[in-house]
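Single chain ahead, by itself, as structure tokens, in the form predicted on its own.
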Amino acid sequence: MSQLLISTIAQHVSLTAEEQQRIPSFFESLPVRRHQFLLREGEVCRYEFFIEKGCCRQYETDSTGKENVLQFSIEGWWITDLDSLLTGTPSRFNIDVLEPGVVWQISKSQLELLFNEIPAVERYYRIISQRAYAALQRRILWLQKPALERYQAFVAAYPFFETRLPQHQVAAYLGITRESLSRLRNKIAKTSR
């Protein structure tokens, strides 16, 4: 049983002891290795993934071969292609593993069953969906700002990613090159001396 999964849900909604025991039965635990794909572009997304241990990213590759990172997901966070999952259409994204670990996957049908059997989880899902939408709005605003402001906003919001992710991944998230990110970091280091 994933204590992290249960404690993450319980941070937002009240769960009985019985509900806490039942929730993991709707999921499948999946050990993952670095570079493993949970979803490939062109496949229909069949699962939502809860990260128990490790780090994943969701990205698309443009026509020039450049990877554009939509999101990272670490312990206690979720990742999926919601559009593909809900509509049954092929995904435009890849989801792969940056750090080995364990994810808990749940299918759309199991998620609906979980919502029906334990309504508090549906409330939890609404809460995290609202928070994800707010984060997406902030991200859209970031992308309209100069690269330095985007980087500073990223570090302020997610300081733990700075030491956890390779520079090229952060750059792909910010929509800049690795070299530009290196220049920004050097500029910040010089001004803080």
The other form holds:
There are 2 protein chains.
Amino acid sequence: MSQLLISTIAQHVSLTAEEQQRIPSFFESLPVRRHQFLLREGEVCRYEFFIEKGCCRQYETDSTGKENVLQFSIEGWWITDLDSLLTGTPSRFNIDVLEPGVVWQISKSQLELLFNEIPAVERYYRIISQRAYAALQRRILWLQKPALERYQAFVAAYPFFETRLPQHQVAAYLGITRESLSRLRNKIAKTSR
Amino acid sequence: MSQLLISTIAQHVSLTAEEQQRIPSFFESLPVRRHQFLLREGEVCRYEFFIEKGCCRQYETDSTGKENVLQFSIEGWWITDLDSLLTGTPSRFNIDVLEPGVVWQISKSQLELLFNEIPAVERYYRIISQRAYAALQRRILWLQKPALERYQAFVAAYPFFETRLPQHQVAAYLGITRESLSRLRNKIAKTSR
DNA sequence: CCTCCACAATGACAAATGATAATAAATGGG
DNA sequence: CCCATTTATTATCATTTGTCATTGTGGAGG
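Just the form predicted on its own so far, so send over the form predicted in complex with the DNA.
Time for the whole complex; same chain goes first.
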């Protein structure tokens, strides 16, 4: 039973006891190990994933082999390639597991079914979609600024990632090299003492 | 009569003749002059804007006074601060007019009414929302790359902006200085001959 | 026709960031 | 607990990008 899935949804919309009981039945849960792929570049994305425990990342590998991180996702967050899922086109992204844990997956058709059966979930989905859009906009504005400000904005917005993610993953999210990030952190540490 | 508004929507969904006639009545059209603001930072955004003619930009002014462009919008495109519009919170953005023209505006309540009366428009709205989301994702990946690649990706994706926008506006969109952009263009011109 | 102003290009220099390499430290899996 | 692997730091040097100053250019408006 995923208590977290229900409580996460219930944070934004009201659910009856019966709805709370039925929702998990639309999902499948799966344990995931480190380095496991939930989606590979070139595949069509078939699921929306809810992270119950652990940590995942969505990234592309560019022509030079560099990995650019689009998103991280931890307990209580969702992750998928929405474009591929909705249009049925092959994904440009990989989604893999950084920390082992448990994810709940739901297919496109089951999701539609769930929306029809429990409209509150559709409402919840609209709310978080809108938040995700606003988050992407903020991110674009960060990326138009120098590396130090990007990093500080990131830490301010997501302080828990600071301790949880390897630094080179953070660097790949910020669009800088791990060496640059190391220098920035060193500079910050110096000026603060 | 905005033929462009109808034809733009009809590109993605089917509309009856009667629907085509009714849609514009939910909007107000207004001529706009250069430098006019459709939205100012600190205001709550009240409208979604459809550009019938002309060109607008959405941007923030950061703490150093630098203007960071989030979006450009031309004939057949939409522009608004969705977050402010939906949540009723003050906007961090300005939307102003780069080229004089005509825009059609629709309030949140009229938009909801329109969705209820003509469901095809709601479907259209979902389709373009999804496209806008995918476009933001692509943009984030561009911004994680060096300036030259950002510029080339921009030109490849939106060749018509290349001739239409002042270069310093493009630079503010790419997150680089106008001087850097000028250098990049110079380098490209040299290598191509 | 002239003037003002927005826009673009360029050079010189400073600062930030990337690339490479070497080393140290931490961590995960048997 | 140990070892292989991953991760982080640091130094050096090259490249990119930003800053500042100057000049040129074209167009809008008096």
